[in-house]
Partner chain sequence: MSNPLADMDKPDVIFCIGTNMTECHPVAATRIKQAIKRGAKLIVADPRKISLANMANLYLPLRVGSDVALLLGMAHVIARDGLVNRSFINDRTDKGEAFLEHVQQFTPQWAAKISGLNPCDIEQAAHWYAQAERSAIYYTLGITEHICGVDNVQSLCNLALMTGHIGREGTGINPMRGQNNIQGAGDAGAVPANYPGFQPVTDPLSQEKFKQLYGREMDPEKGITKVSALNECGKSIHAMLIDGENTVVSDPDRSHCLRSLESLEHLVVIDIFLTETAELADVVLPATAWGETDGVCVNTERRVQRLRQAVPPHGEAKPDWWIISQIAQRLAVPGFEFESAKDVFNELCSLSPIYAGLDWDRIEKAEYQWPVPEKDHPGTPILHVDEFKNGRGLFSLIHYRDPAEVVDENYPVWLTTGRRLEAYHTRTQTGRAAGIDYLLPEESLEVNPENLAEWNLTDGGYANLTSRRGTVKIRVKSSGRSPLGTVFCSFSFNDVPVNILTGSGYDPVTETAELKVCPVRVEPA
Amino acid sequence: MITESKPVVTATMTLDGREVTYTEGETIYEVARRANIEVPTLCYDPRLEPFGACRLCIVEVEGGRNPVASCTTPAVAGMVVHTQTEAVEKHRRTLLELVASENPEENINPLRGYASQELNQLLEKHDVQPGRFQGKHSGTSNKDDNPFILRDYNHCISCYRCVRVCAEQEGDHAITMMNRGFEKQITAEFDIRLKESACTFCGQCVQTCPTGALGDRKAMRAEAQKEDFKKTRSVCPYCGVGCQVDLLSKEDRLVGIQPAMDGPANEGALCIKGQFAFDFVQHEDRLSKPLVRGEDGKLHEVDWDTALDRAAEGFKKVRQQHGNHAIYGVASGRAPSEASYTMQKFIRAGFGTNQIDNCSRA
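Give just the one chain, in the form predicted alone, as a structure.
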């Protein structure tokens, strides 16, 4: 049965004095982003349903009684919206001052997570200093002993992004909110440890947290080092999905991995292996020199030329005695994608056979 697709309905509205076009179903916030008009937010993640918790994204709509949250308000034809009025800016500064008063005064290392700098960047941009509002602080430092995810709820602002990404993107529903007011915090069911819950340790909650309340413990091991880290775009080799990742390195060491939010295959998602399983790269047990078995039956270290010559002789001998189809290759899921490509090229072009596989194919 063929169903007709609904026509795309477009209309215009006025945004900060500019007439802009929008598509039916878009929110004011989405229209503003597309028009390169910056509207601050702390609870918004483009992969998630709009939530409207932080209220930083409020805008004024002519004819409306009160400002509205732009992330949950649909665009309407002829609507006239102002995003930067004096009243709106005062509201945002007050909200940020309240948030800042709840959080410890410390710099959050960007190695904690992809979005971990969002709050600090907004405080700096709006020149907000903690101290105007004093009083009780909420949150606790959770002593969860899992090896992957830091849970420091002294920095939690109850934006629900971690809870929502776990439910909406992963479908795990492993974490939720408990208690109210100053006692509110993120928790697994019955306040158990993450490794006892339905958590799959994909790290999605870490990468969406805008304050660093959740952090990548493995990447944070490099916090004490003074060198700046750099990001290198690559493709996760563990399976055939092709998730794009940003490798975090300091000098010649891999210190962490972040998902590529614009990766066409994963759109910011990774599994536990893609997110955390990179220790093998610099593991002390990893071979650094080639080994060749000698006449005594034992493996001995040799130079690369000797090892490659021995391997070539072995391939030639097998092909001469048994033919090309006696040779097959299995690539490693821990090798870079470029190495897997070279491996299949070696087998297909070098020996004229398609007997090539990968141990982590999906």
The other form holds:
Amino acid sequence: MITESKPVVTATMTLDGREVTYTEGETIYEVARRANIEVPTLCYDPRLEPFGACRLCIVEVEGGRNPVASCTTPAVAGMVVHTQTEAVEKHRRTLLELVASENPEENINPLRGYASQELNQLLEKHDVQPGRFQGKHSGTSNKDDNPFILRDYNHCISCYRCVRVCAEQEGDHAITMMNRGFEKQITAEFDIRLKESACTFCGQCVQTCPTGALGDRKAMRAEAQKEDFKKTRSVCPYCGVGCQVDLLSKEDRLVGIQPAMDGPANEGALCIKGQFAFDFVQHEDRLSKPLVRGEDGKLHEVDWDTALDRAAEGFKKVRQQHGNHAIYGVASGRAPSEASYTMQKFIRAGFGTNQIDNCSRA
Amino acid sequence: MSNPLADMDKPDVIFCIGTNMTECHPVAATRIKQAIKRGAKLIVADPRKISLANMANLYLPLRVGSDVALLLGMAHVIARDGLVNRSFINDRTDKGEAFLEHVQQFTPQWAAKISGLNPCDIEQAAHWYAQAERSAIYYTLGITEHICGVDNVQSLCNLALMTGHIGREGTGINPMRGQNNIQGAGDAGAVPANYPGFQPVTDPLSQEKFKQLYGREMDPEKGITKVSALNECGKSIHAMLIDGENTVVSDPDRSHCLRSLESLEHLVVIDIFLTETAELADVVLPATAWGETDGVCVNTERRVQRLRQAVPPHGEAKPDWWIISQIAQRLAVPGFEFESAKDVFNELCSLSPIYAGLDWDRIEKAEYQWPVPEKDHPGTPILHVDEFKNGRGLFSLIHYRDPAEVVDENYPVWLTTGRRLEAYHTRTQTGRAAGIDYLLPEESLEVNPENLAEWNLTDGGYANLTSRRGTVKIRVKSSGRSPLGTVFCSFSFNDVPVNILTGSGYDPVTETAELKVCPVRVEPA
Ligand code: SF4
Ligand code: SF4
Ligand code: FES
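After the form predicted alone, can we look at the form predicted together with its partner chain?
In what comes next, the whole complex appears, and the chain from above leads the way.
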């Protein structure tokens, strides 16, 4: 059974000479982040259990022999921590150089995924040039014809974020690590195509990958378009969970979706529908003009005034012949609330009846 | 939902019934997976061995349509073994004694006979649910799409009331809404019995209020439901305005539905595609799609959130509220001078008690779950904390009823319908999203491998599925998810119009169709 919540215990420690308060159970990294002290990370994702693989987040603790990974080390009362000493900086640089050497130099387009710029931004910030170690690249691109997820293992730095998000967040265990060291590569179970694995194509691995080794293939179709993309916060149009999303658009085109990490219902998660099924919006089958049925029994394109007049005329005629109750309104559970509100007002204010329903019964 | 989604990893016992959550509400299901990891017990009741069943500590493979029997049996065990929450029953509910006496007749053995379950599993479920500190119930259409849908829901309420598993964190009765804004449509008053904010149309005070607001006498009678309206087409209903619903494919008994809409004198459809329903219309009006317009939607936990425009409308498409307002103005109905979605939403807030503390700007950050009765109210993540909506919780004395049609010689197999992860509803949207076909190119009928041989079917071959209303040809797929004697498919594909078969009956109260149960015959095609 889950235990009742305990009272919060707070204590203080010293971070870069500042005294800071923390709650028992917080890691040094979490305390630093709250104190607005920037510590670089690569294998860290706030939604996942700390992992301690990349060692980029190391800090010095006074009295300790070696630097420790701040993302896995719990804060202790009275602890004195330095996050930016020369030794620490040097260590981080070396690590980044090592990582950079494993990765081919390439501009990773931000359309690949939410976190895809993390590594490149760190390299830039620490002024690290790729190529110093001339190391062997780990893994090769996997041939997988699925239309959603690119797997480009030349860029993989073995941070395990994709594996962990799949196991911890999704509970799907669709991807695992194969081999070790430079040979290691992230792959679906037994190196099969994702389609044959337990993968549900929720896209979580893509969005957490800090290098673009995993990419959103649908969004990447728009890479060639030069403009920057714009992000617009909205809500997934499918089920009632109401996951928040950012719509990615270039000029007038909707090009992709990314999860909102702070969406109250989803906290960064999405499913295949919310992540990948957005392009009905600008599909060629969309109705672009009003239609009315002509003498010939077929629907014809007309202008708005003609269509609206005809729509209103029909209701007028039915009201005259059969009375107010003969007119019925069906509102949509898919359209925004304003549609349902105006629909019920149309029926109630227009005809004085309650002949209105929505499609929840079907 | 009585409780917020964020509560889903807090219960000690989670009881999922009639919900294929991993496919229909996948992101909510991830929270259940996390609860399990934290040590919560999961009970799953579903006729099909859905993936949630594979995660369960206790799986109850009940016969389709026998939910009430299971729930009565559980209530019996809880009462018999003294696991009721006496103080909750005394302080917060009515008719408790009558209910406890009522359930004495429904032994687990009785429930087992009807549901096909093992009586000791029913006992186990009852014990776990009642004894935990926090137990929560989650359900979806597997509970409501039955002739006894209301009985099912009330049976679940009975369980929560007798154990006091409601009104606290990590408890509650939590229906998961299927469509992104079905909650918002009800909130906005698009129902025959309520004005916006669930103010009853039969309440004289509310009638007076809306008479003032809308400037005309209000009908003191409820309207008829959509299901009745479809039956009345050509009789008492002669014109319809349908917004964004593909009635022909999504509703039961498709041929009846087609005939109904065709018999109207005037049909106006607002949609983003020329759906099978729009094709029947006299006037089709193109609406803006998601991503092309601003608006509000309300999720399953009553959270009021903003939808925002990212790209310009396709062609000449217009927002739904604009289109309806234009028709209203042409009929000289006053009060439709809206200039933006914001105008419309703010009017809704001004006359709905549950939104009274909200307006367009306040919901910018999506932090409110209704009711929000006044400005600077924090919203209500958990319902029924100190009091139920109407004061006290009322037990209902339910009896089990058979489905409208049961299997017999001619129709010996249970068909149950539902949804799939990759397809949404009638696929007007997912069917047009690039790549989805890669995963789900067509519909198929899931048949238990043992039944395959017995019915002379081959995996990947075709079968004819026949009910009292018609026949549908469908590809066959061998699947251990289907129990013996029960087959499953979704209604998402227009070329496999499964809703030709369904429609055997309706819940007498809500008139929701019994889509979950339909006796059929399965023959090689
Ligand atoms: S594919 Fe990306 S997320 Fe996964 S281990 Fe490699 S770099 Fe990390
Ligand atoms: S992303 Fe999936 S779970 Fe979330 S609202 Fe959309 S359809 Fe529902
Ligand atoms: S972020 Fe701490 S070890 Fe990687």
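In this text, the rigid core denotes the largest set of C-alpha atoms whose superposition between the two forms falls within 1.5 Å. Residue numbers count along the first chain shown, from 1. On a predicted model such as this, the values are computed, not experimentally measured, just so you know.
- Assigning each C-alpha to whichever rigid part's superposition fits it better places Leu308 and Arg221 in two different parts between the two forms.
- After fitting the larger rigid piece on its C-alpha atoms, the remaining smaller piece is found rotated by 16 degrees between the two forms.
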